[in-house]
Amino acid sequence: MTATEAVRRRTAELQPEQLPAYVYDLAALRKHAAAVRAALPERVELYYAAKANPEAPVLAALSEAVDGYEVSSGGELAHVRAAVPDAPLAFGGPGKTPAEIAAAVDAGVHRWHVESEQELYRLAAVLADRPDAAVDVLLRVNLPVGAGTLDSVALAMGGRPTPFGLDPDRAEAAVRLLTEPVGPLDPVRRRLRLRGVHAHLASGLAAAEQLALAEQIVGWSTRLAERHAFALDEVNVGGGMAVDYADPDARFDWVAFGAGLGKLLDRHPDLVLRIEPGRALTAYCGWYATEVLDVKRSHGEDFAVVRGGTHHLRTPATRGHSQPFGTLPVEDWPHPWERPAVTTGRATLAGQLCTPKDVLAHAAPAAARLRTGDRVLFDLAGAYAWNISHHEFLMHPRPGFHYLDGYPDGPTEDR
């Protein structure tokens, strides 16, 4: 079990009504979040994309280590600019509404990552009404990589034809927007001020591969900006760091992707580079607790069904695989009849949603001594987990929220 001695106690602790519950620690939040910084080149900024988990108390315990945050809507701005006040934020995605994007200027959001043309000329009408205002902009670039580079990635949204960013030649376009002196950007296109490209293709690649990634999106940008004659600044080479769910003891290299980066930016020593990790800063933090509700037979094999579901912790369902998890044995059974347990030395944990589909693990051997009334802990719940679930199918109770910080002896915060 990867729960921590905190989450484990807390968990025991709650009653079977305050099941399930999602379990925080903190803690080991900041932990991991301080060594991932220290594991980076002083000119690599890290950005939280906080579409992984943007529960404010998550927000703030990342903010001692983290850059800045990286939004992807206008709930997302007004969320998180309440939660860390004076944190810096970029702006990205894609579909920006011209609501969005004034919130945004009015908001002061320092980075823009520009999707399209049409974004940039809706940006510029937002600042024609804005005199005081200007913004930096990075283009978001769908890059041709390597052949094979992303055929083996969990998901993808670059290298193939994608609703994100720009293709090569209309980010050619973009720049000439931005750069020429005379064009229909004109008279707030000095406000618009071009910094740099960014590209976000893939999500679940190991260490190894990212710094490939960024090599390739360095150098490209790098003649993007000599063909075009301006000062290349900053280059976003996105996140999407792997996750490795069929084994959660299994980390992101991110000694060697510092190492890396650091001679990426020896050859370039006038550049700053950004990551936005999401997932691979806050999936370890995170627990999703609930209890056993009943062990079955059917056709020869053992299924426990929990409290809750994939309406809570929709991860599994979507990636198609098995969420890891660790187990408390409860001993107490105040019932008179037998205490049904697994018997046949693994079981699938499923859900209480009327669909076949509700299945957190299948065919799990963890499960091999499991029994009605005992607790589970799926590990990996810290990040696109709650903030993706489909909560209102079969209008169950919504699980509880228990932040756990004890560092440096901070207070629990449950709701």
Ligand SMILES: Cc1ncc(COP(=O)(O)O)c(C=O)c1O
Given for the second form:
Amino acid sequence: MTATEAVRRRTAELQPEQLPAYVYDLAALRKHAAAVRAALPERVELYYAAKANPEAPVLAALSEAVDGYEVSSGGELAHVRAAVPDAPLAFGGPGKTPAEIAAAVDAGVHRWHVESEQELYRLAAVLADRPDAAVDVLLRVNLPVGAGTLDSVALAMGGRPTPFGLDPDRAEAAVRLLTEPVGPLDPVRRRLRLRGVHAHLASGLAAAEQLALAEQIVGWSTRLAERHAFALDEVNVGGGMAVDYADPDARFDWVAFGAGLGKLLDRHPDLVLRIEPGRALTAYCGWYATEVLDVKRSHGEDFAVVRGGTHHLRTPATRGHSQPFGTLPVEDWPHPWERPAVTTGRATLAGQLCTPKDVLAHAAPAAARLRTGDRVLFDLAGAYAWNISHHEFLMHPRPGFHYLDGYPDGPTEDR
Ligand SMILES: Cc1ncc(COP(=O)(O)O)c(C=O)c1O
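Hand over the structure of the form predicted in complex with the named molecule; the form predicted alone is what we had up.
Below, the chain from earlier opens the complete complex, with every other chain and molecule after it.
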């Protein structure tokens, strides 16, 4: 059970009809983010990838530790701007529409992660209508990485064919568009200021793998800048720091990662590095709390059916894992009938949807003593959880949201 004391207490106090609920520990999030920041050298900027969890209290709780936020759509841009009004924003993501580009230029975003030459032309067209506007550009590249570097990762977005970023030859062409004295981006070319390179190649990397990748990205970017004689101010080496769903107490080794980035920066005294983790910042601050509605035996196996399911917490379905959980036993059984309980030593925790895919944890030994009416707290539900789920399927009620900040003495926001 990873749930903090505050989260367990609040969950125990909720009425059955207030479940399921997402319960966040913002004090724990702040502490974790501060430790991440403290492990990084000064010349490493920490941006939070808002797509991991864009809830306003979460964004606000991170604000002291992060240098800015990475947004990947016009919707995220407007939302994050409203939640943390003065924070610098980096605008990434494939397929930016002309309207999104115009809105982001007008919002004065801090950095553009440009994904293609087409996007450069679109950006130039928007700038042409705004004579006072200028933008700072990082070219997002899809680099061929060393053999074996991405073999073990959960989600590779680069180093192989993907819709993300520019292949190396297209990156060369984009640099030429931005740096050659005369070209098709004129007359606005000078207002498209090339600052460096962005590469988010994978999610689920351990610190040593991330460092190996960062070395390759910086090395490649340095050679690109030398070939085209532009000043390489920044390299964003992306997010993707691993969260281990099989071991919820494990943490990405931020200290080793920070030390490694420090050594890399020693060799590049004029460079600023940026990272943009999502999952590894917020996964640990949220729990999906629910109760067991029924326990039943099917063809020799126990199933515990919980309120809610993958329409609220899609993470285990998308990643094909069992979501780790802890149980909060509820001793009170006010009914005259027998209380169904797990008897086989393990159970599959299923949700309320009419599909066999609605499974949160498969044949989990941790369910050995689970009874109908007990509560369950799913760990690691602070990132890519509620916001990636298919909420409308079967029209079950939405979960509650509880943001604890020093519970029970500090403020609590319930939604
Ligand atoms: C461009 C970009 N940056 C950062 C991230 C954050 O990745 P993670 O949450 O694995 O750290 C993502 C995730 O997809 C991404 O696409």
